[in-house]
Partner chain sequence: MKRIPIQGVLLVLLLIFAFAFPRIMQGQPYWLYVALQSFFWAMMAASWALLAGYAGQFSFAHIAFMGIASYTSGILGRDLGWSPISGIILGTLMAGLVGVLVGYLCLRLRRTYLALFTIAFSEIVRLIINAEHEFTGGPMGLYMEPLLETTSYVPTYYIMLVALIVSLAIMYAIANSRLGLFLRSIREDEEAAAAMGVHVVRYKILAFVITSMIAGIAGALDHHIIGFIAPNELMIPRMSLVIAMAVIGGTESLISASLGAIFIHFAMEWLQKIPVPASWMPSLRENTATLQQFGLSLGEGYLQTNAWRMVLFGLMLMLTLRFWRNGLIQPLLEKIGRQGVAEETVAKRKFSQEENEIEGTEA
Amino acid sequence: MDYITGQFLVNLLMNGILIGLIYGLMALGLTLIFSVLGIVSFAHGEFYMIGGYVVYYLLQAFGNLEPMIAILIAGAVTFVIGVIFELLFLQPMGKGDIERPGEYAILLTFGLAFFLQHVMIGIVGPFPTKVDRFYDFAEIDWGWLRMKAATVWFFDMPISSSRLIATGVAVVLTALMIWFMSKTWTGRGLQAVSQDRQAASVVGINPSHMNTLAFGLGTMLAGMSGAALVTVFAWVPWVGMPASSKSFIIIVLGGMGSMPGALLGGLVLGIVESFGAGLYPDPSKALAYKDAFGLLVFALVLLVKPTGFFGRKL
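Chain structure, single chain, in the form predicted on its own:
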C-alpha cells in the first residue's frame, strides 16, 4: 500500500464526486417517478441505454452534429417514449381501473425493460460500441491546471475529459431540474401531487397530467445521463442493468421520493465505490468488488436509518 499518498486520496475523492454527480442525475429521474406516481420503474436503466445509443447513431449519421444537441435529442426521444408508455399503460392505474396497481406497475415496467433491451439487441446486435470523446481540449499549462486533448490535470491529478464533460452535463441538468421544480408552476404542481393528490386536484391540478409529465421527465433524465456517459463506457444493450441497480440503491439511500436525497445518495455511492476500489489491497480484483462496496454502505445506512438520509416515516 506504499502508493497511498495525500494526492492519491484526493484523486480518489475527486473521481468519486465526478461519478457521484452523474449517479445523482440518473437517480433523480427515478425518484421523481416514484414521488409522483408512487411506483418504481424497472425500465429506468433501459432509457439510460437508449439515450446512449441515440447519441451514438446521431453522431455516426451526422458527423458535424454538435454533441450537446445530440444529448438534447436523446432526452427528447426518451421523453416521448416515456410519455407514450405512461399514456397507454400506466394511465389506467392512475384512474383506478387496476385492482392491484403496485403489482401491475412492477410487472409492466419489468416487461418494458425486457422488451426494450431485446429490441435493441435485435437492432444493434450484442457487440459493444464506443463513442469518441465529444471535445478535444485546447492545450494550456497554467501550472495548477493543464489540459491536453483528452485529459485535464488539476494540481497534477489527471481527469478524463469525457468524464469531466459528462459531470458538467449532469450538474447543469440537475440545476435546471431543481430550478424547474422550485420556481415554475408546473414544478410546484408536481410537488403538490407527490404530497397529496386529492388536495392538488381540488386547487385545479390534474394528477393524470402530472403523472404523464413526471414519467416523461424521469425517462428523459435517464436518457440524458446515458447520452452524457456514452463516451466513458463501452455501450451494449444491457448496459442499463447496472445503471438501474445503482439508481435503486441511491433512491433508497437518499430516501424514497426525496430529490435532495437522490443527489446525496449518488455522491455517497460514487465516493464509496471510488475509495473502495482504489484502496483495495489487490488492484487486480478491485474493480470486481466495486459494486460490493456500494452495497455494503447501503446496508449500513439502512441499519442506522431505514428511511434513508431524507426519507419520511410512512
Given for the second form:
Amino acid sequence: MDYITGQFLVNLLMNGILIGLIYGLMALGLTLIFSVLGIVSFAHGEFYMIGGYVVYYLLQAFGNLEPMIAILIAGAVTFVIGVIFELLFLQPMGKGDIERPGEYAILLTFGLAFFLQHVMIGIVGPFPTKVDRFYDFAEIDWGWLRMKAATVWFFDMPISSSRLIATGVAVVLTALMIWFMSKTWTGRGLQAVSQDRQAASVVGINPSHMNTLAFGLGTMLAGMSGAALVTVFAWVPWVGMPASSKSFIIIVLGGMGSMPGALLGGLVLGIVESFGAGLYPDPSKALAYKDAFGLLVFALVLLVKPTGFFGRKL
Amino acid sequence: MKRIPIQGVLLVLLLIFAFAFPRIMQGQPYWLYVALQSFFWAMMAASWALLAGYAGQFSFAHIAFMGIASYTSGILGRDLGWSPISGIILGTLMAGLVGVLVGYLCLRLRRTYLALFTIAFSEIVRLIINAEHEFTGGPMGLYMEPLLETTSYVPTYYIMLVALIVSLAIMYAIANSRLGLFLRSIREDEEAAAAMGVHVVRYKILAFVITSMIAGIAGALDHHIIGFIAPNELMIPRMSLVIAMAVIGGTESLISASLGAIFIHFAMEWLQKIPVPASWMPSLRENTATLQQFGLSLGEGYLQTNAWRMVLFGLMLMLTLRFWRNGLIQPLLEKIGRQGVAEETVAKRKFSQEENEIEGTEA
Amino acid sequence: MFRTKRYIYALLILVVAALIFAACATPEVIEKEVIVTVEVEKEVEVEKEVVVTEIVEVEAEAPPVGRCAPMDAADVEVIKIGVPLPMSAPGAVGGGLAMQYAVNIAVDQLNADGGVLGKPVQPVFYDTASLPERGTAAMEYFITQECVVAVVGEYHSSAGVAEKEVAHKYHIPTVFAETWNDTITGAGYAEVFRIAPASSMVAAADVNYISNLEGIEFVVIVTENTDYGLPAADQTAEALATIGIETEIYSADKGVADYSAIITRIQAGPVPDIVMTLTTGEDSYNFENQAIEAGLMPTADTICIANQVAIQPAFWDAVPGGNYCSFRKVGLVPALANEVTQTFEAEYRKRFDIFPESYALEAYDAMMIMANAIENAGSLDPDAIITALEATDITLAQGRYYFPYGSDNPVPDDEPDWMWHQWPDPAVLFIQYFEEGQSATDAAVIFPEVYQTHDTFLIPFGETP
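Shown: the form predicted on its own; wanted: the form predicted together with its partner chain:
Below: every chain and molecule of the assembly, starting with the one above.
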C-alpha cells in the first residue's frame, strides 16, 4: 500500500478524467438516440467500429488527407447506414405498431450488431490495425509543461497526446451538439419530439422524420467518435462490443437522454474505473475487475436512482 | 374438451418422434449429440419465454443463472466430492436463491432498464468467475464429473429430453394457472394488476425464481454431460442467442420458443456448410483463392460457410422481428391448428373468462 | 381451471410413458452395439485369418458405432481431415480465420504435389467458438458424418479438452495446434499429439533469456486472464523466483482497452527492470502503446519485452514509440529460415500481408505433420498413423518436429505427464528493434547466443549497435 501517495491519486484522477471524456464521446450518439426514439441501440459500438475503419482506409488511400475531414467523412458514412437501417427496420415502431418498442429495438439492433460485426470480419480480416496520432505536438520544455510528439508532461504527469486530441474532439462535438439541439430549428424539433410526440406533431413537426434524423445523427456521432478514437486504441472488428457496454453504463449514469449527462457519466465511469483498478489491493486482479467496478456503480445507480444525474422523470 | 385439437395430435406425434429419434438415428451419434444439446437450448429459451413473454421481464441474467448452477455443482463435486445428482440439485437451488435476489432488485426496473441491469449482473458474474481462478478454475475452465459413465449419447439424450418435457410441463401448468394469469396481467399493466389485487412483488419474484431454476438445472445437467465448463459460456452473445432463439420461435408460447431453439441449433449446424449445385463447381473452383480470402472454403459439392453463418443469423433475427413479429414457428403452429382452436384464441378466451371470474369474486 | 388440470394429467401420463419408453429403449441400443462388435470381429477374421491374438485385441477395443473412417486409401476419392477452429464469438475469430487460411495453404501444396497416398487431401472445417460443447459436436461431426481419418487444429484449450475425449473414444489420430492446457496431452491418450509449445516451455525459455541479463531484480508481467495468459504468467513468475528475481503480475480481461490505471500503479511502485507483455493481439498493442507514452518503458532502467505480435508491421502503427522493445519469436531464426517457412510466408502474405502468427505456422505444420504421417504409414489404419506420428522427424515452418515420448518410450517420472506426444523444443528466439519502423527481419537477434546478430543479449536503450 506504500505506493499510494498524493501524486499517485492525482495521476489516477487525471487518467480517469481523460478516459472519462473519451467514454463520454463514445456515448454521445447513444444518448441522442435514446432521448428521441426512447430505445437503446445495441449496434452503437458497431457504428463506432465502422467509423474507425473508414478513417483508417481513407488515410491509407489518401495519405495527406486532413484528419478532420476524414472524421467528417466517417460521420457521413455511418449517418447513411444509420438512416437506411432506421427507415427499413425502426419505422414501424414510430407508427405505434409495436407492442413493446424497447425490447423490439434491443433485439433488432442486436441482430444488426451481429450482422455488421461479422460482415466486417469477412471484409477487413481479423487482425488489429491502428491509425497514428493525427498531429505531432511541438517539442516544448517549460518545466511544468513539457511536450514531445506523443506525450505531454503536465507537472510530471504523462498524458498521451492522441488522447488529448480525442478529448478535444469530444468536447467540441458535445458543444456543437448542445448548440444544435438548443439553437437550430431542427434541434429544437428533436427536443420537442423527445418531450412530447403528440404535441410536437400538432405544431407541425413530423415525428417519424425526426426519428430517422435522430437515429442517423446518433450513428453519425458514434462513427465520428470511432474515427477520433482509432488513434487511441488498436482497432479490430469486435472493438465495438466493449464500447457499447461502456455507453450503456454512461447513459444510465448521466441520465438517459441528456447530452451533458453523457459527458458527466463518462467522467464518473472513467474515474471509478481508474480508482478501482488503481486501488484494488490484489494487483494481479485489479485490472481483471476493472469493468466490474463500473458495472457495479451502474447497477447501484439503476437501483437507487434509475433516472441518473441529469435524467428527467420517465 | 369436445374435440381433439390438431395441435394435441401434433404434440403427441412430435413426442413419439422425439422418443424414437435415437432408434431412427442409429449409428449417427453426431445428430444425437446435436439433438441433446438443442434440448438444453430449448429449456433455456422456453424458460426465458416464460419470464419475458408471459411475465414481461426482459432479462439478460438467464445465462448467469445457468452458470451459477453449473459452477456450484462443479465446485461441490471437485472440492467436497459431491455426486453430480446432489450437485445439480444444490446448484439449482442456488440459482433459485440468486433468482430471488435478482428478482427483488429488479422490482422497480422496467423494460430497457431491466435489460441493462441484468446485463450488468451477468457480466459481473462472468468477471468474478474469470478473475477468481484459484476457486473457479477461471479461464482454464472447470472439469465436471460426467453424469453417466458411458460414451453413448442415448441415455444422456433421454435424460435431456425428459428434463425438457418435465420442465415444459411444469411451465405450461404455471402459464395456464392463476399464477400465469397474474404474470400476464403484470406484463400488460403493472399498476392495474396491483390495483386489482395481484400481489405484484410476490409474483414477479416467483417468476424469476422458477425460470432461473429451470435455467440452472438445464445448465448443470448439460455441463455434467459435457464434463467441462469455461466462463466464455457466460458471455452476453450467448445470452442473446437464447433470446434470439425464443424470438424466432415465438415468445408467446413455450412450445414454439423451445421449437425455435431446436430449429436454430440445428440450423447453425447445417449452415456450417451449404450445398452448391454441381454446375457452379467449376467456376467456384477457379475462384478458390478469392473465396479463401473471405473465409470461405470449397469442398466437394459444398461451400464451407462457418464464419459467415453468423451474418445470416443476424440478418434472420432482424427480418423475423421486422416481418414476423410473433416468431416463425408460432404462426406456423397456429396455421396448422386453425381447424381446431388456435392456441392463442384459447388462451385469450380463457383469459377473458377467468378475468370475469376474478372480477366476479372480488366484486 | 378444470381444463388446465386435464392438460397436466395428459402430460404427466406422457412423461411416465416416456420414462418407460426410455428405460426400454436404452438396453436395446446397447444390444445393437454388441451386434456391431461381432461384425467387426468377423471382418478382421476374414482379413487376418491366422493371427488369433489380434482378434482378441480388436474385440477389446471395438470402436463405438458411427466411426466410418476408411481403412484403406483405395476405398476413397479424397482423404478427409477434420479441422476444428474458432470462427465466431466467444472464440478468437482472428486466430481461427488465420489458421483456416494456413491449413488451406498446406492442403493446396499437398495436392499440388500429388496428395497423400495418391489421393487429394480435403480439409473439413468446423466452428467450435472456443466452447467445449461445440468441440464435442465438431469431433462427432468429423468422425461420424464426414468420415475423416484424422483431425488437426484447434486454438482454444476449452474446446480442445472436450475434443481429445472424442478423439480417444473413436480412436482417431489428432494433432492439436494451439491448445495450451496441460491436460490435453497429460491424459496420455494414444491418439493425441500436440505441437503447441506448452506454456511452461516458453516460460522456461523466457527465463533462460532473462538470466543472461545483468542486474535484473524486479520484473512486472502484464497478462491477459485467458487460458493462455494466466498459466504462462504463473509459470514465468515461478521460474524467475528460482533464480531470485521478484515478479509482480497484473492480469487484465480481454478487451480492456485502457490500461492507464495499472500503468500509473506500476510507475508509483519500485522501478521494474523488465516489463513483460503476455497479452495478445490488439490488447498487447494497447498496453504497449500506453505504457510507452506514459514513459514506463523502454527506458535506460526498464527493458520492454513486447508480445510476439510485435513482429508485425502493424506494430509500428499501433506502437509508434516501440523502438528498443524486444519480443519473443517461436520458430526458426530469420537467417536460418528454411524454404518451407519462406514459401508459406509468401503464400500467407497474399491474404493478410503480415508475418504469419505462430498459430498460423502451427496450423500449417500440424496439417503437414499429419499428411507426412499418413504417407509414411502407407495406409489409413489409425494404429499405423499413430505409429508413424510417433516416429515423426520432419523440419517444417517452426523447426524440426519429433515426439520423444510415446508408447515405445513412456514419459519418465522426472518429466511432467504432459510431455506425452508433445513436441519438446520449440526454438525460442528473442529479437530486438533498434531503429524506428524497422522490419522484423532487419532487427537484431539477441537470444540464443549462437544466433546473435550483434553479439549482445540486449542493445541498451538509445544506442545503435
